[in-house]
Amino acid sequence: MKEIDSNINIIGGGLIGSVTAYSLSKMGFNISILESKASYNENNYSDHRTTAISEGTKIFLNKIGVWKQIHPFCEPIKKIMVIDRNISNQLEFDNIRRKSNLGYIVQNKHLLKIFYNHLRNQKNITIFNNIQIKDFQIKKEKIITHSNTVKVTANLNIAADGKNSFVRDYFKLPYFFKDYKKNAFVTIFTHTKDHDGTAFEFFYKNGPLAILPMKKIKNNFCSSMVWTNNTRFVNNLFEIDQEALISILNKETQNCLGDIKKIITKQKFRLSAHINSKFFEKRLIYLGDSAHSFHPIAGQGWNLGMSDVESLYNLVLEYKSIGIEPGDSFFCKKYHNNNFYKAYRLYQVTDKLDNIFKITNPLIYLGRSTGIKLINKNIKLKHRISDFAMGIS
């Protein structure tokens, strides 16, 4: 068995893991990926769902030089619609104060790509596959990984190995797991009118669906779509054929994008939501969906992770500048302490809006739909709500 020793051991090789391992090897650390799949490139990854990028996102991505290769494959978001049932009754939100967008969407694989490029030419990056993880061991300064074919010695543990987090459970960590027995049915669709870089977000009984411009696919406008709804509902719009989902598809999205032309791809996963109990074990920290995940009415779960990044990025940074290895018991408190609100609130956030939007009551769709006039003509509002979206509040 191969026997390596690290500075930090990266548990997870996806797109949190990749990006987690970059930044911080920009600091000179020698880090190791510890990776299960057998390899994790955009040739071989069936994930076809895309990433909103907050405002907050891209300007650490530009801090550690990665924002320059994905500007190209991402699409602005230059406003948000929110319309509750009914394209009469919106709410928009826009940047133009700030001269800046709310957010750009692009699709996982490019991020993928693009992270692995720059792993790949980092000297002080060693990635393994086909891992399998034995067990872990503390011992004297140190937290040493056992697998199947490497043994990592290491001054901290990163658990980034996402929302049915093997770390997690080898420690039995306790958790809040909330299961909200409804799918999510992701499809990327070209469509015939121009998007004009708006996203929409429509609320349903059932509900939210959310449509967010792409770039354009064979010169044919074209967004992505996230729609909640019963679990039976979602199986059968896999087993109809393409006519009548774009049929379907049409009634719903109220005619905001034209006629849609084609469904390119197509995904359904189980909606679910939860957070740890804490975020540190000894000498080891959890990191993006192994620490917390949400409903996906925000939009906002991979820019939270992307969050826990940047704030273990500048603790490491701070703990460099006086000569000290990352890793110790203050260390990790003090990542669980600076991320864990963060990650609680928007975890009641996310999940009270899914459940007031849901309501049918037509005295509570009167009470949101004078809210939803009553924030229109609050630009201060406004102004935060968006500031909030964008990760910079």
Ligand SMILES: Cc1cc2nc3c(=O)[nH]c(=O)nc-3n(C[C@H](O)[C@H](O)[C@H](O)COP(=O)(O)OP(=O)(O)OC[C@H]3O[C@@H](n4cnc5c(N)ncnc54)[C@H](O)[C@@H]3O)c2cc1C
Contents of the next structure:
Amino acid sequence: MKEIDSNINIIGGGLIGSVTAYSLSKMGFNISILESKASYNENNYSDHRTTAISEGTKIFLNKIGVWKQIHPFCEPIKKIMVIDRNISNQLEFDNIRRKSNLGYIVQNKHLLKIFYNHLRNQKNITIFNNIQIKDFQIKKEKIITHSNTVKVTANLNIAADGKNSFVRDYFKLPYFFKDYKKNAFVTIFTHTKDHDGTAFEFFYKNGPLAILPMKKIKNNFCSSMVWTNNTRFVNNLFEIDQEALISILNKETQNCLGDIKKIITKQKFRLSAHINSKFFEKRLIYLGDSAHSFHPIAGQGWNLGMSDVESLYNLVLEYKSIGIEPGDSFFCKKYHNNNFYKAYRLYQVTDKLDNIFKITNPLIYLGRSTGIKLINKNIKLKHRISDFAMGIS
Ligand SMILES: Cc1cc2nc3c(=O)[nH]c(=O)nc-3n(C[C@H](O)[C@H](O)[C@H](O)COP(=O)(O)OP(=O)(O)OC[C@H]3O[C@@H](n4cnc5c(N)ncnc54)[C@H](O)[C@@H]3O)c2cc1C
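Now show me the form predicted in complex with the named molecule, since the one above was the form predicted on its own.
Below is the entire complex, every chain and molecule, led by the chain shown above.
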């Protein structure tokens, strides 16, 4: 059994754990990452999703020096069209006012590859793979993590082990959980018409259908889709052949991208949301999906995780400036206070948004259509909604 000491020990090296490790390593701390999967390799990476990076996240990625590498893989979102059932009933957002984009679409595989390229160049980061955590022990000012292959003694543990967090279960931490009893059908496809940087959000009775503009693939216009629907329906989409699938998707996308030509990848995800009752234990904090997860309707889950990372970064910097090691109870509680309410607010927004557009009552539909027209005319309100989408409000 290997034994190591580190300042900060991170459990989970996914899209949040990896970038957390990199950002903190830049302050000179010794960081360890304990990851349950095999060593990261782009050839065995199975997540075909894209992520909509908000402007707020972009600013932080730029600050820690990774945006330059991510940027070439991103397609900027210049415009968002919100469509209530029919394309004639639409609300349009752009961001001419700030002369910036509303977000950036990138494939998760590019993000993780870039983060791991950075991690592997940092001498003060050690990554352990194929890890099974056994238990945790608090001894004086330290937290000790026992696993199948390594024992890590650290000042602070960070749980970044995703929405089914082992760490949360280990500490028997109560959490709020909502099962939407729906699945998301996620696909990347090529199409005949240029998207011109437009993201579409169709609100249908069974759930939202989002189309996100991607960089061209082999010179073809390309977009990704996240379509929330009943579990049985989504399962059926996996059983039919490509031609039938394309014909269904053409109907649902109402020709906004011309004809769909080819389905490149497809995946499905069970939809749920959760928030831990607190974001800390003794000498441990929860970050990203291990703390909270949301309906992907607004594409904000990872962005909120990144806001946790930024808040942690600033707090660690503050501690470092007065010469104190991060990890004491005041530190962990302060991290919780800085981040818990933001997660609660995002849960409320995403959950209610999903509900509002599901309602089929004709009176409410009329109210919603009138609301859409009013928002279209109210520039101030439109700007506030754009700021929310950009992650800067
Ligand atoms: C369909 C869909 C679309 C989405 N689109 C967007 C979007 O456009 N924008 C956005 O901001 N968010 C989006 N999200 C949310 C986003 O994907 C997540 O918030 C993000 O991936 C969370 O990253 P994470 O690192 O916290 O968790 P994960 O990605 O789940 O990573 C957890 C890591 O911990 C490891 N691990 C697990 N258990 C253990 C253990 N016991 N010990 C050690 N390691 C362990 C795992 O192997 C993994 O590497 C979407 C979500 C879905 C479902």
